Every structure is written in C-alpha cells, then in structure tokens.
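In the block that follows, a single chain appears as structure tokens, in the form predicted alone.
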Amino acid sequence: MSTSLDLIRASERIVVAGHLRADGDSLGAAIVLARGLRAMGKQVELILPDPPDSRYSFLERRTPWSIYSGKGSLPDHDLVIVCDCSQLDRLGAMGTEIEILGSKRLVVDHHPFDRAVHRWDAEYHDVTAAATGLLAVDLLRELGEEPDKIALEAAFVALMTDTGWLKYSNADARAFAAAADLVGRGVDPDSVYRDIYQQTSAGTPRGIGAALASTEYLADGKAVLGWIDGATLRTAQGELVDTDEILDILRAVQSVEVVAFLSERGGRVKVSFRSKTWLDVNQGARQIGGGGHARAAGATFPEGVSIVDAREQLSELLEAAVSAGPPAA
C-alpha cells in the first residue's frame, strides 16, 4: 500500500476536499494542505461538496474554494485528498463521483473508521489528534514544506473549533502545546475568535431561544432531546446557522450526560450529539449512518424521515444508551 507521502509526491493534479457542511476542522485542514501543496508546485483545486457555515467566510477571503457543481464537474486529477472525514458518502454526490471515477484517494483524519468498509489508497490518520488540522500541518512538514501564515491561522481555526476553544475532553497537552506554538508563530487568537463567534445575525439569539423552548428531558434527566423545524424558526423570526451554542447550554445541566439536537437542513433532518463524561455518542450516530468522536458526533437522517419520526427514534436510542450505564472500570 502506498504511503501518504508517496501518493502526494507522485501526483501533480490534486483535489483537496472537506465533508458536507464543512466545519472549522475540515476547512482548516483542507486550507493547510491546499496552500502547502501549491507552494510545492502542485496543481491543487480546493472543492467542497456544498457551502459551509457562513461564519467561516473570512477563511474563504484568504483561500478561495469552489463548490461541487454536479456530475462531470470535477477537474482532471491524479489524487483526491479528503480532510476530516473517512467516509466518501459524507461528501454526498461528490463522493459518489469520486467512487465511480476510481480516483486515487488519501484520507487525512482523526475519526475512527472501519477499514473493511471504507477503502483508501493511503491514510494519514491518528485518532488521538485533537484536530485534523494539526495532522495536515504534520503531513505538510513531513513533505518538507512549512505552512505559511494563512495556513497556520487555518490550523488554529481547526484546533480551536474542534476542541471548543480548548475546553472539550480532546484538548490534551498536545493540543495546548500546538495552540501555544501557533500563537507564537503569529496567529492572533482574539481576531480569530471574533471572526468565528462574534459575527452572528440579530436573528441568532431568537433562534436559540426558540430551540431551547422545545427541550425534553429523558432517563431521569440524564439525557436531553431538543429540536426545531423550519416553520418554528420562521415564526420566531430566528436563525440557527450552528447548534453548538444550544448543545453547550444543555450539556451544562448538572444531571445531563448526553444531548441530542434535531434541526432541518436542506430538506433533511440532522442530529448533533454531545456527551459529558462516559457515553460514546459516536456509536449512536453510527446507527443512523453518521459518526464522529466519543463525545461529539452527528448524522443526517435519510430523505423522507420527518423530525417527528426522528424524535421518536432518538428518544428510544437515548433511553437505551443511558440506561446501560457507564462501562465497568
């Protein structure tokens, strides 16, 4: 099997991609690699399967990307590098085309995945890494290329968004050391924080309020399920670009171990999971065709599943998961 370095060195035309609704880690890793590989003289196209969260528009101003426009739109390429995602189906129609084309593909990721199901020609993979963006920096340096200042900022975005600004359980000593190193190399944390978290619309607080009004506590308060549909959001004149704020508020409740929140995206129902100390929400997300980390995961229900149906399914899933109790020491 080719190594990641071998594949990259042998390729001249490279597509770098993130997953659907790319988050800060997926975007940050992709930007690090796209900029670094271009500096090495590679022809690189940074393509996303759909538009990411608008809060990351400041990254696009510095490193433009394009959005996949349908079958036949991928440029000629020798290699596809997918960042922060080890399942091609999480690239939607773009992933389907990559599969059909038989493209050489490399995954750069920190999520666990089943190698018997998801085939890659090479992988740069470490489940202990706090963020895929840090792996992208490491990969680039192994290739002999030092990330430029804009790439370092993107890596900082990846690290900070995936660790909840260094407050989640994946924020280990390596993560803190990496953050300090990136700031020491010129990244301005105050500017990055403002760009991500302090540019919301006036409708966002109303959206959060409407969403919190729907919460339901389960399993003697150990689990909480929340939801909001498009009609309710419109009635409240609210906006809900991201659900992290809601998940953090609900997870802060003393009795709560696990939170699940449902929202509608592009005509389909999405669920985001968070847990506090012991419940592996990645396992729950996988039951719905998603995945992620032990403490943070997500999934999108199949087309045609209503938010009411999803609520019923998740209520049963959460009750069963919490009632099993923490694993034996």
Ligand code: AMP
The other form holds:
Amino acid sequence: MSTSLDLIRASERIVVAGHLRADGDSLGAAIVLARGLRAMGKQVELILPDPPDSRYSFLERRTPWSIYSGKGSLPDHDLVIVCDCSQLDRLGAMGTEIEILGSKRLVVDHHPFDRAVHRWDAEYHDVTAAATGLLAVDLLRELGEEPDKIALEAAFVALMTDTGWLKYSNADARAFAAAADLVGRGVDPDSVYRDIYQQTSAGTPRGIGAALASTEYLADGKAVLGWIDGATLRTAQGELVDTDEILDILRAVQSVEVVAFLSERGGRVKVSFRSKTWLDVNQGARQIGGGGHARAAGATFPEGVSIVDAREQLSELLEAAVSAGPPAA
Ligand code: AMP
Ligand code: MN
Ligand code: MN
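Switching from the form predicted alone: structure of the form predicted in complex with this ligand?
Once more the chain from above appears, this time first in line as the rest of the complex follows.
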C-alpha cells in the first residue's frame, strides 16, 4: 500500500467526498482538504453524495460543493478521497460508481472498520482522533501546506460538532488543545455556534417535544428507546433535522446507559445509538448493517421495515445488551 502522501503527490485531478447526509465533521474535513489541495495546485472537485442539512449552508457559501448527480457524472479523476467514513457504501450511488470505475481511493477517517471487507489504496486513519477534520489538518501539514482561515474554521466545525461542543467522551486533551489552537488562530467560536445551532425553525422544538413523548424505558431504566414516525411529526407540525438534542436529553437520565432513537428518513427507518460509559453501540449498529463509534453509532433499516418492526427488534437487542451490565474490569 502506498502512503497517503505519495498518493496525493502523484495525483493531479482529485475528487474529495463526504458521506451520505454529511455532518459537520465530514464537511469540515472535506473542505480542509479541498482548499488545501487546491492551494497546492491540484484540480479538486468537492462532491457530496446528497445534500447535507441546511444548517451547514454557511460553509457552502465560503467553499461551494456540488451534489452527485447520478451515474456517469463524476469528473475525470486520478484519486478519490473519502472523508469521515471507511465504507464506500456510505456514499450511496456515488460509492457504487467509484467502485465500478475502480478509482484509486484514499480514506481519511476515525471510524473503526473491517479491512478484510473495505479496501483502500491508502489510509490516513486514526480511531483515537476526536474528529476527521483534525486528521485532515494533520495530513495537509504533512504535505507542507498550511490551512487557510476558512479551512481552519471548517476544521473547528468538524471538531465541535463531532464532540458535541467538547462534551462527549471523545473530547480528549488533543481535542481541547486543537480547539484552543484554532480559536487562537482566529476562529470565532460564538459565531460558528450561532451558525450551526441557532438557526432552527419554530417546528424544531415541536418536533423534539413530539419525539420525547414516545420514550420507553427498558431493562430497569438502563436502556431507553424513543421514536417518531413521519405522520406523527406532521400532525405535531414538528420538524426534526437532527436527533442529537433528543439523544443527549435521554442519555442524561441517571439510570440510562444506552439510548436508541428511531426516525424516518426518505421512507426508511434510521436508528441512532448513544451510550454513556461502557456499552459498545458500534457492535449493535453493525448487527443491523450500520456502524460508528463505541459511544455513538447508527444504522438504516432495509426498505420495508416499519418503525413498529424496528422497535421490536431494538427492544430485544437493547435488553440483551445492557442486562448483563458492564464487563468485569
Ligand atoms: P448518528 O446517530 O447518525 O449521528 O451517527 C452516529 C455515528 O454513527 C456517526 O459516527 C456516523 O458516522 C455513524 N453512522 C450513522 N449511521 C451509520 C450507518 N448507516 N453506517 C455506518 N455508520 C453510521
Ligand atoms: Mn460523520
Ligand atoms: Mn466523524
């Protein structure tokens, strides 16, 4: 396997990609790399498999991206760089095209993955990094290129969204130091916070309220399951672009070790998992075809699985996972 640096140096036309429904980390990392590689004289296209949440439109105004527009639409390239996921299937149809084209591919990521299943020409990969955006900055600096102001802000977005503004268990000393360094270099944290978190619609609190109404506790309160279907959300005149707040509220309950929340996305049921101190939710997410980290993971159920079916399946999975308690130290 060649190194990430060799692969980038040898490539002139590069596609930089994020994952489906790109979050702040995926976007932030992709922006850092796209801007930096352009500054090095590379021809770079920043392409996302589908449109991200509108809360990130402030990033797009500074660094425009395009959305994959179907088979045959990828520009000629000699390298694809995938940010913040190590599985091409997390790029939907865009991933399938990359697979079929046999493009050279580099992954920049912090999710654990199975190397026997997912193959890359090079990996810039560190599961201990709080955010992929930080790895993107490191990679750029290893190439001898310093990120510009806009890239530094994107790296800050990546770090702060993936750590829940430095409050999740992945917020380690390196994450705090990186945040301080980025602010020291001119990033305005208050303005970034307002851009991401304080532009919601009036329907958002209504959506959160309707979703919290469904809460069901399992296994003596060690697990909690919440859900909302599209019809209930519409009746409540609610909106739900992001389930992070709901997951945080449920995880905050003292007895709770694990939260699962179900919602509908494009006709399919999506589940998000969060755990507090010991349960590896990545394992549970993998059992239903998803993945993620030990304390935050997700999956999308196959088409045709209803919220009721998914709830039943998850109740069993959660009961079994937490009943035994944490493994002996
Ligand atoms: P979410 O609950 O969607 O915020 O996701 C939490 C974590 O799980 C993130 O690191 C995601 O990248 C990961 N994740 C979410 N959905 C999937 C999926 N379908 N497959 C693999 N990883 C996922
Ligand atoms: Mn992500
Ligand atoms: Mn990430």
